[in-house]
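Take a look at this single chain in structure tokens; it is the form predicted on its own.
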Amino acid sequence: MTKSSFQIGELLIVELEHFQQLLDALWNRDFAVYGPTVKDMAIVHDEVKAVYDFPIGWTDEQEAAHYQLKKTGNGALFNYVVGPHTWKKYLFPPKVSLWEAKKEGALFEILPDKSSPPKMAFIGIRACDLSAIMIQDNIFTKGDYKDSIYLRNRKNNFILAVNCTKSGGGCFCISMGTGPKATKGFDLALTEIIDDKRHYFLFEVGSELGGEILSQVTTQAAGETEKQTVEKAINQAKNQMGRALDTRGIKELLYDNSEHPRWDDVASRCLTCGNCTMVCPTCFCSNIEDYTDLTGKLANRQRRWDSCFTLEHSYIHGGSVRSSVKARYRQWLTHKFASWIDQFGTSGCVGCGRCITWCPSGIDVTEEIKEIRRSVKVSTAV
């Protein structure tokens, strides 16, 4: 099928043999294309140029404190859930220079920032991660205090979302209302289908740009059989959720139980390593650090990712506000599921399950909240 562009909402089929055309169309528009690839036995996001860069035939096995890749042999490009990397590393980078100065005589001259981020195309964003990007959009691009670095990186993005047809052991996006199907915020969204006869992708056009890009790819109209197959595959992911979380009244539940004994219990297991915040797609704590070279003629101020699990993060004159493990874990979880709602009008969790998978102690946020809710119900009944 050849058209100059497709309309928003149109559904098209792309066979596996034509998927490379999509990548070529993005490269021809000067996009730097980032997608999933296998590195160090994990699926991570990196620059991709060809279909063979994708994690073909790999799947991931996830549970609390457990992540492992396995070969499936089916040739799928997107038969995994989420890896340790999130897309925020491109939009809210782990390290960024705020300014640099050079000493000229008795004065310092601020050196102009001549860097310019490329047009970035993100391939394979899951619905939960797409929701996380929209949450950070709300934080960094709205209100009186906008983040100029985030705005610059967020400009000219192309987003290809991938609907999940399988769920991991830590997934609970259904509970958070963020997946497994992408419903907004994308230029194109696809669902990958492999059966006995075909390996194809059903694409949904989400923007004018998405329609223009897809017009450069060999497509065919989607029939009712393909549509029903895709719907069945997505429903399969809904029924495979590894975790569930009751979010009813969750803000009040956590606010009313700030001294619950469960905080002591989880503190005895938490290592305060900060893994959960590093892999979280919405966490945005940062620290400002100043550097000078050995000659004293160059100075640089950088912003780096930080974590509310570190003792120094809450330091003010006289000491740290949250000096105990209990206080730091309670701050993180309560902010994520309660005070975030007051600040930004939405939960700070999208149910991706990364914090469960990558916690060395296997701490499960859904279990911690479930235990507080259960004990409150028991005490009320008594």
Second form
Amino acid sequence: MTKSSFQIGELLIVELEHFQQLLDALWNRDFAVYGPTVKDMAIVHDEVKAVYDFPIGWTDEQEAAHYQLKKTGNGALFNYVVGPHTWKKYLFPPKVSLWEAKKEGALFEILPDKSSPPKMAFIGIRACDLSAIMIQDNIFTKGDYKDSIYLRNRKNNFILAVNCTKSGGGCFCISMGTGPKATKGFDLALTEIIDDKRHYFLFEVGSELGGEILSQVTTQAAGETEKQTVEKAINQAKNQMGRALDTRGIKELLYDNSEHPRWDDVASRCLTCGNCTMVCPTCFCSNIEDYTDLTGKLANRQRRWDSCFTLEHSYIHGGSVRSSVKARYRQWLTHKFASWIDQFGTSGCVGCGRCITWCPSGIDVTEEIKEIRRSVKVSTAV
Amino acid sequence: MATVLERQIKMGDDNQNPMHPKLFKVMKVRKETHDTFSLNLEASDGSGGFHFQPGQFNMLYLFGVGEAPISISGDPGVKKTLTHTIRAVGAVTKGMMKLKKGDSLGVRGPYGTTWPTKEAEGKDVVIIAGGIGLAPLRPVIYHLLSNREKFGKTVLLYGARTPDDLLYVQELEQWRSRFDFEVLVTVDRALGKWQGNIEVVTRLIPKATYDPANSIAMVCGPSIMMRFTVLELMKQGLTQNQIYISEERNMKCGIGHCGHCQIEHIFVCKDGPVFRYDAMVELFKKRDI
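Counterpart to the form predicted on its own, namely the form predicted together with the partner chain:
The complete assembly is shown below, putting the previous chain first.
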């Protein structure tokens, strides 16, 4: 069945053998296509050239401070949860030049940036990560000042979301209201199904562009059985959710307990390595570094990801505002789960669980918050 | 072809990069103390005029070295010249100390909230500064003095470490010689010919003449000085919403994107640097946030 376009909200079936057509349709429209691939025994995001680049037959096992890839042998493309990479590396790059300037005598001028905005297609964004992108949209594009680099990178995106049919040990998207099914912000969303006889994808059209791209692919109308199968599969992810977080009154809970003994406890385990901030899909802190060439005539300002776990982050003449590990861990957790709500109207956490998996000492944010809540309940009950 | 997300985020104007500084030329360098200096700047494209409100700051860029947030210390009524008073404490500010007339500097701004000059009209105004904290308050003083009839009693209480650390000494003397401006100065320690006060600036508060019930206080200085100043002002009868303070934090962008200047839910760069004390009182109680 081919059509010039599909309507937003339409559901279509694509068989595995036709999945490559989707990538071809994107290349035909000059998109650089980024998707999941296996590298150094982790599923990361990189440019993909064919379906064969996908993590076919791989799955991941995750727990606090534990990540392990395993072969399943079932040939699934998307049978994993989230890896150490987030999509922000394309939109808010880890290191990027802000501008270059050239000195002429006592004056200098900023050199014009002649590069054109990239056209990027992202394949396999999970519902939690899609929420994270919308959270960063909020930070970089909604205020009085817009971040030019983010806008450029965000401008021409194609987003193919993938609904989760399994959850990882660190996952708690249900608690944060972000998943496991993508509900908005995508051009296309798919759910992958493998049963005894078939390996197919149920696609949902999310935008005009999504409808046009999908019309270039061999599809068939989705039947009731297939829709039910997909619903069941997504429910399975809900039921497997590795973790949960009670978010009721979480802002006040953290604001009111800034001197709770649990902060000292977690500070004794935290290495301030900053891994949690590097793998977090919403963390947005950055630093700027200045360079000159050897002649001293050409200067470059580079922005790079920063972490509130470093001492330099809060340094002003005389010392760091948050000199203790306790103060820095409290800043990160309180920002993510409490002050973010005041600043941007949403939580800064999407429940992807990366910070739990990639913390070398296995610190679990859900556990830390639960402990604070438990003792507060106990003390008010007394 | 617009994607659904593109429609949602309503793209802004690409050409206006808020991280691009405007080029300014150094017109005059003035040494204030052994480590502090003032720069008079003018836009080098000749566009002339820099509009700001007392209390705001700029990000100043020294070619190849970096940027620093520096409050504006000049007269808001003089549009042609932009003045900054800078203490040389880090690589960028130490580099700026070497600037000479004719050199150039990048400027982004003005950023941040302002001192409550409108709210203060019809009231007594008490300005309390510690050290370099006088710099962001000097635009208020200029504003008060050129609109003197709009305000009640005006008081400046200024403390520095030693007599050699006092900023704007000539101007302090000019201001003190006016009959409509009470200026009290103190130092923490002094040698030789100093005949003025030797005590902390908070001790000057009970000595000044103003009506606590009908006044606005504007305070800027080291964090410990501001804490005790606020306590003393409240002891004198001022309420939390009559007191304004200016905060300082590490800043890399000035526009709410880099994350460095947060104090709990506050971004000092865009929610501050000037705050009414009632917005800060709970945060003042917390340590290292």
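By rigid core we mean the largest C-alpha set that fits within 1.5 Å across both forms. Treat the numbers as computed from the prediction; the structure is a model and nothing was measured. Positions refer to the first chain, counted from 1.
- Task: Would you tell me if Leu311 moves between the two forms by 2 Å or more at its C-alpha, with the rigid core held superposed?
- Result: No, Leu311 moves less than 2 Å.
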